[in-house]
Amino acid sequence: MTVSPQAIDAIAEVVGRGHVVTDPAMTAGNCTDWTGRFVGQTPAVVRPGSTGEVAAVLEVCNRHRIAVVPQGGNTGLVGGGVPLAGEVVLSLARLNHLGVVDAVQPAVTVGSGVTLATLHSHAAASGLAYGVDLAARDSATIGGTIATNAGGLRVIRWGDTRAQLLGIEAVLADGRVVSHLGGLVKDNTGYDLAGLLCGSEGTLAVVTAARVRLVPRHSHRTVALVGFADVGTAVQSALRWTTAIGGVEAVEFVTGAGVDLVCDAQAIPLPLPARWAAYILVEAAADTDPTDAMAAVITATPGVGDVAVGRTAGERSRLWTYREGHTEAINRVGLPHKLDVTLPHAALAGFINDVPSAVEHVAPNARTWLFGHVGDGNVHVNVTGADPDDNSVDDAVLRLVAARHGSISAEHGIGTAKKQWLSLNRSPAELSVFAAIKSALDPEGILNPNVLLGG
């Protein structure tokens, strides 16, 4: 995309020349996604410092028909936050203001550039917590998680990002600001714009701030990592534990091969005395110690192998490493095809067992790595050894998901990577409604135009 010097000058007048970066050496990090699979280029990275500046920048871009990709922490995994078609990058990192925590009606207003880790610390200082957590917490931003409706590790207790939103502030493509940050628990005054913009991947408006719900911060927390001889027993046990263990917040699945990979990458020992085909990590939190109650449920479960329990912060962190270390370890093997999907609980174990064969059928030299949030049916399918541009792997996996009545995107969004398969989950009528909404809010099509429906 060609952007005129006059347009760049107009944008620089809004944000200051120092916040318009045009040197390709300086913008390269904004043009590559976390996996390295999706790489683009941009004429400029623009860094507004306020909602007013975002509004003024978008007014200029809309007037000059300049396409814009909003970007938070650039931790996306589906090519939705990088300028693959030469768009201007609108970095929201400077929108990092933190409001005062309301401890009576637990909530806080934060800027879209605030990272999850920062919000967690801010809430903790008031004895509260934020319900969404991801392994990329140190980089992922509130705006980015709203754009994709991120779920993460604790959906089974607190819900996804959409469930946390009490209000939102956003800028439309033409520079108009919509702001509804009152945060009332019950507010039935028309369309739910926060719910609409959450998960829209920056295609409808640019979120600049949000009022988010906070949740109790429990004083006791226990993690158990449990080995199983087969995937089916592991999955079925995990699904039972989501309701049988009081205060459960996370129920995660990894394979023996994945744990071996993490151990090799980080030079750490196996977590249990023996190697197991599958592992379930479960975490519970309460105002009293949940360890004994958790142990009673786990030990009474048929098929349980070795168990490691973490009660202190250090012990818990060590056990979580075997789950959260997967993404980095897989990236060391090669550029992965990353496909996050959701399956009905009844189909989950069968899918986990069958998907490696489906991948091998189209890419014999590829390797499949599986892990995820098994408590809510979410599996992260990672495939290495296949050409990054070979979509046959994606096609095989996503069609297998659809055939088993699952969703082709659990929490990463559609982005560029999955848009050609969106019709597997959405009907022509739904897609036409999506297009009508996009046209109504962004008639010139400047906001992330190559994501979701575009391109």
Given for the second form:
Amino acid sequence: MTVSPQAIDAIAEVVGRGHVVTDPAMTAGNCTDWTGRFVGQTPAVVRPGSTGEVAAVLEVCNRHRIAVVPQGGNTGLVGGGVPLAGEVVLSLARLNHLGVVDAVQPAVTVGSGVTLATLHSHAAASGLAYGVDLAARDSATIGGTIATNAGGLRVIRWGDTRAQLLGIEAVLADGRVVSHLGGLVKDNTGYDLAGLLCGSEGTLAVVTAARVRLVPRHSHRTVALVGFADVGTAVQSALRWTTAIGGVEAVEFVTGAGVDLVCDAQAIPLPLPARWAAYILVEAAADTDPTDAMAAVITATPGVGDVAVGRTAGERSRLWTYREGHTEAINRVGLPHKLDVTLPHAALAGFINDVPSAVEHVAPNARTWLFGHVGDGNVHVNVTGADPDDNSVDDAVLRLVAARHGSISAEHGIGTAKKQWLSLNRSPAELSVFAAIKSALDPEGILNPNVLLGG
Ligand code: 2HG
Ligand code: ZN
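Given the form predicted on its own above, I would also like to look at the protein as it appears in the form predicted in complex with (2R)-2-hydroxypentanedioic acid.
What follows is the whole complex; the chain from before opens it.
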């Protein structure tokens, strides 16, 4: 896509020349996704410093029909936040204002460029917490997590990002600002714009701020990492623990092969005395120590092997490393195909068992890595050793998911990586509603036009 020098000048007049970066050496990081699988190019990375500047930039882009990719921390994994077709990148990183925490009706308004880690610290300073957490917390932004309706580690306790939203401020494609940040818990005054924009992947509007609910910050927290000799028993036990363990916040699954990989990447020892085929990590938090009640449930579960328990922050983070280290460790093996999927609970163990052979059938030299938020049915299928442009692996896995009544995107979104399979989950009638909403809000089609439905 070519952008005229006049349009770049008009944008620079809004944000200041120093906030329009055109040098390819400087924009390369904005043009490559976290995995390195999706690489594009851009005529400019534009860094507005206020909602008003976002509005003025979009007004220029809409008038000149310039396609725009909104970008937060660039931690997305489906090629939805990078300019694969030469779009202008609209970085929201400078919208990083932190509002005053309301501790009476626990909530706060924050700019879309605030990182998750910063929001966690901000809430903690008022004795509260933000319910969404994920491994990329240091870079992932609130705007990006809203755009993708990010899930993460604590969905079983607090819900996904959409469940945290009490209000939103966003800029439409033509520069109009929609703002509804009052934050009332009950507010039935028409369409739920926050709910609509959440998960819309930057295709309907650019989120500039949000009012999010905050949750209690519990004084006691315990993590257990439990070994199992077989995957099926691990998964069935994990699903039971989501209701049997009081104060449960996270129930995560990793395999023996995945733990070996993390140990190798980080030069750390195995977490338990023996090596197990599968591991479940469970975390519980409460105002009284949850450890004994949690241990009682775990030890009464048939098939449980070794158990390690972490109560201090250091012990807990040591155990989490074996789970959170997966994404980086897998990237060291090779560029992964990432297939983030959910299965109905009854189909979960069978899917985990069957997916490696479905991959092997189409890509005999590929390797399948499985881990994820098993407590809510979400498995991160990662495949290395397949050509980055060869979609046969994606096709095989996503068709298996759909055949078993699962979702082809649990929490990462559709982006560009999965758009050709959207019809596995969405009917023609649903897709026509999506298209109608898109053309009503963005008639010129400038907002992230190549993701979800576009391209
Ligand atoms: C996680 O749960 C993230 O760690 C990344 O969603 C998953 O790397 C992945 O496939
Ligand atoms: Zn995840």
